[in-house]
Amino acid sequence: MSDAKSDANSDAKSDVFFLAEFAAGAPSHAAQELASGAASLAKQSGGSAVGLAYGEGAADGAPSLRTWGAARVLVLGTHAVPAITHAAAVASALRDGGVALLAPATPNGRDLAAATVGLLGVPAFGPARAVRFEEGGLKVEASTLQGAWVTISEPADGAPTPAVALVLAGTFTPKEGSGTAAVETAETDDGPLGAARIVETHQEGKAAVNLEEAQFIVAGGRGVGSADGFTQLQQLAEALGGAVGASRAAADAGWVPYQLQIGQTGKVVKPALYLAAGISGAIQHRVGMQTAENVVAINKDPDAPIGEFADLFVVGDLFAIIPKLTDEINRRKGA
């Protein structure tokens, strides 16, 4: 059965929606991940993957979401405005059906998902590190130490709108295909949040790297000792093509901005590699990074808690190890 025929025969009440942010006509990496995730879930639900696209160039780039699994795309807006201005349009699109809305655990994704949940009064949960359908209900795996599965919608609850799952980066793997998605323009509905505007922006350079989407993270804790100590971590992160993160202790000390904090009261990340330098590994920090595929820790204290769950635990001076590691990576890149 062709994709087109399959899409035509799908039940709209079983569709899986996802948020897709665009910039300069290209979908974000999170949008690509969620498109593939929605397509996979839609096979379980008997529906189709439907993108809700917004941002600069969204109309021109929307058909490309088919590449990652979207059957249909609704364009919410094409201008650089706060994400929450699209909440009414998202709510309107979802009122007629669908079983799930996948939102990225990014600043814009969180804002838009929260506003949509408020307008619709639907169940929501996040951040989640896995999503699935089971016996007709939507379940998510919580990003906690226990990693418990939580049911956020039941097949018999009669809800006309989908449950919302806030999804961590790396939860789904983008799977490229071919074709273009059918594109429609969503009905204009500014709603109570439509008047929100961007009045000021700040460029903070390398500190503004999106940790939620980084595949390589070098994080520093109390053991880094100072703001200057993070310079070496930044150099290693650049060599890896990744981002710098920090524990709460480092952020509280003023060595890095709070936007780099990872943990229970900070960001939750899921990189391919998480290198923790001078971080003890307290439970509060572990909650924010335990979903990393590989964890490497460097610490002077052989009894540091992080050694209990690190894939590789190096006992030593981070200021002696990090520069050599950076040099070696750069050497291999240049070879």
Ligand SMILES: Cc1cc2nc3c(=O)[nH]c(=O)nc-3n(C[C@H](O)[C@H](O)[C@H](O)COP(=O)(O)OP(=O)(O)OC[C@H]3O[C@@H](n4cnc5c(N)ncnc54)[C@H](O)[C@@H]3O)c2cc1C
Contents of the next structure:
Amino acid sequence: MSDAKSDANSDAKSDVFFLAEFAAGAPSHAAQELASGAASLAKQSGGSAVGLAYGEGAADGAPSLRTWGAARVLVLGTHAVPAITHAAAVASALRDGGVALLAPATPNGRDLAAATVGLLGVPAFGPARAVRFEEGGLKVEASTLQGAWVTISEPADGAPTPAVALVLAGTFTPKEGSGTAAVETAETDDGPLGAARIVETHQEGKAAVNLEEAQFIVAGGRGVGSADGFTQLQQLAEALGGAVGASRAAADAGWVPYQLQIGQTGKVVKPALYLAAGISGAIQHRVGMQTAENVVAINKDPDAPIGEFADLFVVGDLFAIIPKLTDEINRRKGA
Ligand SMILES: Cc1cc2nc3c(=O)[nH]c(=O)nc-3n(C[C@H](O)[C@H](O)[C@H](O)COP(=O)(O)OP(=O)(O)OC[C@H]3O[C@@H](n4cnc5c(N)ncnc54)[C@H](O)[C@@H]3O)c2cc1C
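Moving on from the form predicted on its own, kindly provide the form predicted together with the ligand as a structure.
Now the complete complex, all chains and molecules, led by this one.
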């Protein structure tokens, strides 16, 4: 069935909404993932994928969300932060129904999802590593601290809709098609949350590639030993076109800002390559990176727990290995 036909036959109560953040007129990678995820869920629910777009250039870029599967897009506003200022518009868009709202598990996604749940009193799930329809109902899968366990949850019978699912990066794969989504502008009644303002901003360290969207992550732990030691990891990350991450031990030591922390109380990442240097592999770290496609660990202790789940475990001193690796990558790039 063509998209146009399926849109015409769709039932608004079965729509699957998703949050789509824009920067410079382009949807974030998370928005592309959620658009494709919403489109595939909407096929099962009998509705359409509907984007709720916000951020710089959202109005101009909104039609492009069709490329990843959105049938319609409602533009909430052209600023990304504070994200909660869009909550009243999101709640208003959802009042007529829909089965699910997919929100990215990013700082802005979390803010907006939480405020929406508060305004509408709808159930919330996640951070999810899978969202699907099964036997006509929405099922949300989340991994637990132990890593080996998952919980599969669903809204209770008769619960208000739509359910909100906070979705981890990499849960859905963006699928590119073509076409232009129908675009509307949201009602502008901001409500009390619309009064939130940013009064000051501070930058901690160098602006870096967004960890949650990075395809290559070079993460350092206590074994890196100092803030200076992280310079070598930064050089390798730059050579790879990736981002630097850290264990909590490194963030607690003040060597890197907390926004680089990966794990249970940090970020959850899903890069193509996760290179862990001087990280032992504690379970609280593992839950933040176990969804990486390939894990390479450098550790001087052959018995470090990370060796049990790394795809490639290099036993050695990170300070002897990382600079050579960086030089070799730069040499090959230059070749
Ligand atoms: C409630 C709770 C929440 C937590 N949340 C998080 C979280 O979100 N993220 C997180 O990371 N941790 C978290 N932790 C902490 C976690 O339990 C570990 O303490 C932490 O992950 C250890 O960090 P690390 O691997 O860098 O340090 P360590 O465990 O001390 O490991 C350092 C490693 O570096 C190796 N090493 C040392 N020198 C070198 C060298 N020159 N070359 C190569 N290898 C070297 C050592 O052999 C060792 O394996 C949490 C803990 C609790 C209780």
